[in-house]
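Here we start with a single chain on its own, the form predicted on its own, put down as structure tokens.
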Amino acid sequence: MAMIETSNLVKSFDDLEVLKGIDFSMEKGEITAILGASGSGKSTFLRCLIDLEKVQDGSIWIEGNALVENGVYPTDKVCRQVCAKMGMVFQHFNLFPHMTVRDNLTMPAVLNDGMDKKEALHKCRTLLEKVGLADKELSLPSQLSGGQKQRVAIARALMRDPHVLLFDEPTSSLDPEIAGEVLEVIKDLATEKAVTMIIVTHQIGFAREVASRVVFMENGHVLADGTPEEVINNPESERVQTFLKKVL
């Protein structure tokens, strides 16, 4: 059984068709990097997988459970259940600015997931130590650097013990030096292979090093899909070759 599977996924915004029949499947523990130019549909694809955007047609299965089939969604409750073991890390952190780091991690776990407060606090502290921010528990987001905010966002996503973790260009708003802090955390998670990951990124070297698989999207289609060796080091597609020449 695939961890994630999509069939003929179609997504439009008014008259603009952003996803044009995406077929995709990945197994448990796989680390997939998605590459492509801005506007190719990468972020929209991630948002559809976790039900932040609704598709017009096609199907999505998460661990064998249907999030949508042939464009028809079940009830909101069922959608939440299907996505319960998925987490997402966004470009711009999405932390609550008026809450401490601790509350950013524990409040959603207690209020949304029904976690015991003591358990949530213990888990929060364990994860903050994991991402190198044990001393920032009582800080506000405004007191953190961009890299620290993103590491808090990763820790928050891990609070749910996700089976699948989605990263939407997690370093795109960071300076290169600070981005390295975040990439190291993601590398550590990839090494553990405890979580299936999809990473939309422009960091080609990072994708080559960390991913077991690379997907290249162009204009709402999957143009290339294979190992880093196949897609990055020896691309057959002329479009992929052109893209890599520009960004490397």
Given for the second form:
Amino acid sequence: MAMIETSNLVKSFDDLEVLKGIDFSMEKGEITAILGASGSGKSTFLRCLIDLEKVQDGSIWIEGNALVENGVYPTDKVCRQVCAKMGMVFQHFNLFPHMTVRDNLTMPAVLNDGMDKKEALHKCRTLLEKVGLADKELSLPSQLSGGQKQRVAIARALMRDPHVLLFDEPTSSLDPEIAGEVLEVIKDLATEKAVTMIIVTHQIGFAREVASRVVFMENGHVLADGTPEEVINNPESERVQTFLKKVL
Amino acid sequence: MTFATQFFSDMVLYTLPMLGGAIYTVTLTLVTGFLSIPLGFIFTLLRVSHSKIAQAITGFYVWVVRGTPLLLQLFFIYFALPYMPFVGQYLVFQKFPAACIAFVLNYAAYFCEIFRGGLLSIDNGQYEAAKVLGFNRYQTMTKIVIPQMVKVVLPAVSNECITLVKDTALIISIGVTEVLYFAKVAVNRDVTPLPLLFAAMLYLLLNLVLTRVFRRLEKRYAY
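Having seen the form predicted on its own, the form predicted in complex with the partner chain:
Below, the chain from earlier opens the complete complex, with every other chain and molecule after it.
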């Protein structure tokens, strides 16, 4: 069974068609990097997978459960259940600014996943250690640097034991030096192979190093799909070649 | 008698009856504050809801209430409502309850707009993060949005409450014997400006307390 499968996904914002029939399938443990120019639809695709955007047509299955079938969504509650084992890391972190790092991690777990408070705290500490921020447990997000915030955001997403983790340009709002520390954390996760990941990124080098598969999107279509070797090192499509020439 | 002792005895003489009137000022402020803030928030939720009818009704309400003088509304509720055809006989209020109704309805409209501004200031990313972390709509509001909104709206709410304390003086116009009433009577009777000065000090004192309370609240919500 595919971890994520989509068929003929169509998404438009008013008259602007952003996804033009995306067929995509991904197995457990795969790490997919999605590349493409701004406006190619890669972020929108990611947001559709976790129900932050509603598609107009097509289907999405998460671990065999339908999030949407032929453009028809089930109730909100069912959607929430289907997406419960997915996590997302945003470009702008989206930590809750009025809560400490600890509460950012434990509160959703206790409230929404029925986790015991003690267990949540223990897990919070383990994860903060994992992302190298054990000493920031009681800090407020405003007291952290951008890179630290993003690492907290990753730890927060991991609190729910996601089967799939989606990264939406996780380092785009960080300067290159700080981006490195976030990429290291993602790399560590990738080597563990415990979580299936989709990473929308502009960091071609990082994609080549970490991803087991690279998808290149252009104008709402998948233009290339294969191993990093195939898509980045020896691109067949002329468009991919020009894009890579520009960014590399 | 020295100037100081004369001033002090005048202050006691004029302020004592005003303190009786201050009960109305304080009660009206508290009633309006405690009722119009939640009511205003309910209006806000209706105003930002998906229902076009709810949006239209609250939009119209805010337009009417903010667009007409509070004094007129006060007169309308106290003097005019009893003359309404058919229902007028059920809408006869005593002076102070009429004042409370007018103030609560008026201030709710302002709070509605303040809270709407607060809601609009919350970044969409907060809703999205809440959603992917499994919060339902109610939890998103109570745990994520409202606590952040409070911080944003506190200065404006504080401002509005200070205006509220001063606006209570308007109820003199429907014959409620609040602070300003006693001051005005004393000025006319004794031909002296002092009572108004003492009344001003009383309002300033009330607002000083209020300002302190809000400053403390703002500190609590500083993050």
